[in-house]
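Coming up is one lone chain in structure tokens, specifically the form predicted on its own.
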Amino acid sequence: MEKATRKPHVLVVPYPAQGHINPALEFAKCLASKGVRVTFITTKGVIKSAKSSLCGLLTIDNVSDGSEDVKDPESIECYFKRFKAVFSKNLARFIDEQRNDAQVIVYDSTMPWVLDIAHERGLLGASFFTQSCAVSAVFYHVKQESLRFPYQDSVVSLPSLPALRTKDLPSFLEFMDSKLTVPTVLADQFSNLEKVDWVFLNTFDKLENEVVDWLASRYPIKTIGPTFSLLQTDKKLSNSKKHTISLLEPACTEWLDSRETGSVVYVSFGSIASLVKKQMEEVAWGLMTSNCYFLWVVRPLEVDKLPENFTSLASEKGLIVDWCKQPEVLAHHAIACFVTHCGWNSTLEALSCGVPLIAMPQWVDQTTNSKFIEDVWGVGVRVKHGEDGIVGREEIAMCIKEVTQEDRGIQLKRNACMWKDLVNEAVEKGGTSANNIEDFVSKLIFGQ
């Protein structure tokens, strides 16, 4: 009875980047809503930069990763070496000094060394993958050396995945160094996964059923996503959208309320990707050429890449903001489609809201996600690049027209709404993701 009535305690440790923090935080909030005591541990830099309002739902703590002491630009290799050395040491010290009763550390899969910290202290370890299962499987094959980077073949055939062309595989051109640091870090997600106690994936069974089953035959895989949707049906936590960590300033979206249903093209390339000036100009004129209303998120450091006086020229048709609450925007009745870099969080949020996509991937997993968006899930179109690598304004305008006005767009919208229903099915009571989380919590309370 004592074991059954104790309140379990879980440490959640995300990688300190917006796209990794958000899904981990949503999962942490879901656990907290089920009576689990959760300590969310991030870096001093994130806490300093974040705009957060957690309303007592979780405990937030931080440890240093050494970034506050870095004065000069670091190479990719030096960054990861410093991050691992400093953060792992300080995380271990934090756990030792707290002398808490934590049972499990849920850690980002890109930090496999956290598992050693957990097991050395008698804690269980749960690796949390924030990318799609398909992309994770690709990195598994890179780790096993059955797929080599740089890629050798023009078309790759991997178990449980569709045929992937080079342009469909994860791209690392923006992060290349002589040590292949980023591909190695991502392949190393599987370096000790056979020792892990749980593997959580921010996806749901029906979205990636074949590759989920394939990977689950090798590791203790549990799908728990989309984590963004986990609390949406919990009336007791109807204000859960207030519990956020944002590294960027939210902007008002009231402009949408004055637009008709399905009349606005939403455009965002995420929190990190930086388009070259020529590409920004082509996007700008492509939006104007489409003659649709548009809401475009342009980060402050990117504004000078816009055509001269574009904000005023576009004022009758478009609104340019430095950030917005994307899930709320995508759920707005005015949104017709989403021009996106195809980051996994953005992809899941669009699927959760039944919004068709125009895929304009930039790097890493986004190229693979765009393949699935167009050819597997049937919820979007993928832009075509010119010989100079730039997507032209005519191509952008044509894709917008195809998705918003032509017959194919009707089918894309129908498919998107089907996936929206399947998202709800997965996260609602009795759904696969909901059941996997209930099973996890039950094992924490009653023991293994």
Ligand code: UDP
Second form
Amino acid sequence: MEKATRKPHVLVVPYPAQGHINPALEFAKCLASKGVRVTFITTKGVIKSAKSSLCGLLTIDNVSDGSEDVKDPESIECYFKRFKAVFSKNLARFIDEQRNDAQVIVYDSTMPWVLDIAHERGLLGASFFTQSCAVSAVFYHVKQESLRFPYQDSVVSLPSLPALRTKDLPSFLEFMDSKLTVPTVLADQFSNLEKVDWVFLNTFDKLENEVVDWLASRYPIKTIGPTFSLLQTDKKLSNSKKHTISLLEPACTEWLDSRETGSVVYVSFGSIASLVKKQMEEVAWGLMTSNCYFLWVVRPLEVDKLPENFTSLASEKGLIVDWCKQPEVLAHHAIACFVTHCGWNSTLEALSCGVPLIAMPQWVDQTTNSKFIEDVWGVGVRVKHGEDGIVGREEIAMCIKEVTQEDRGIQLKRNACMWKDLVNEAVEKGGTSANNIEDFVSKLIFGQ
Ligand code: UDP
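Other form of same protein, the form predicted in complex with this ligand, not the form predicted on its own:
The complete assembly is shown below, putting the previous chain first.
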């Protein structure tokens, strides 16, 4: 077995949103740490608004998706059409002009058309799924039309998945248009998967055993997650953990250092979800009623929805920040639990840190993730909505009490710590995710 003299070269192309960039970047850094040359290609818009960006381990390049020329608000349908048309043209041109010696393009699964660009140029293609395997399987069934959207039945039974009620299935109420654009984009992750060379999933085998096996009997699936934890165990690379592309400015979290172990409720609804004003107010008063310390991420565009003077009223108990370094916050000893929208990255980051969850899902895959958080992995409770669709302050305070003070909370913490150990097992040398990545890298280096 002769080692190739040139480093293999991989292009990594994420979808340009924080929740897709983060896992792709962690995977890219992991490949680079193993001797692969990696070019991370994002959009001009992401680079322009990034408050921090790496490099060191990787090369970062960008191409336009045309968003800088958009003057008026676009419909979802126009957005996806323009994104695909402009980004694919510019990505193809970029690869041609660079006379790129890349062998593989790892692309976000929501951009299946990148596979054609790869194959037309003699490159291999790897589709990278940033949602759970369970959610991916649901979209597979939507693509196959064995599950129709809008959902017809109140409970559905799909192979290798628990029975899912309508409220557990991915929710598109916020994104409804007559063309069903968003459900179609998500189902299209499976549009050309039979031609793909690899399928990477940001999950790990033990977390989703049955459904991973089920999907693996159809596609060349490799679990490689949680990508967030891949470099965690490598002390030499701990500095590279700090290399991120952050679309908002992280606030410093020294405030946490002065808090006791397990005393702070961390609250965040991710990078996109926007709660209605009434819901923000209920969260605010629910946190105050709980009487716990809290750290709440309220993005700048959401601040106006807080009750008047809330930041100063709450200052003895709570800190409100625009953005934080969430992985560092979740790993902090002071964190007791995480009130979350159940984005897949947030879910995996919490599992990796052994933090119990209070699930307050908003849309798309988050509803399904919350079902697994509560009923399958036993690491959290899911809030109940009132008849007006709002989660009331008493409910929020009660969930916080349950998770931080009651017997159920002790069990949830125990389960969360068990999952943390299983995450470590998957990403450490010899673990399932680590082995899958080693296999990929050795195929690149040795061609086998
Ligand atoms: N995040 C962060 N700081 C914050 C809030 C979120 O760094 O204050 C990161 C978080 O660690 C995660 C990503 O943003 O990696 C959010 O992704 P997720 O899938 O949880 O939700 P989305 O934003 O896609 O809805």
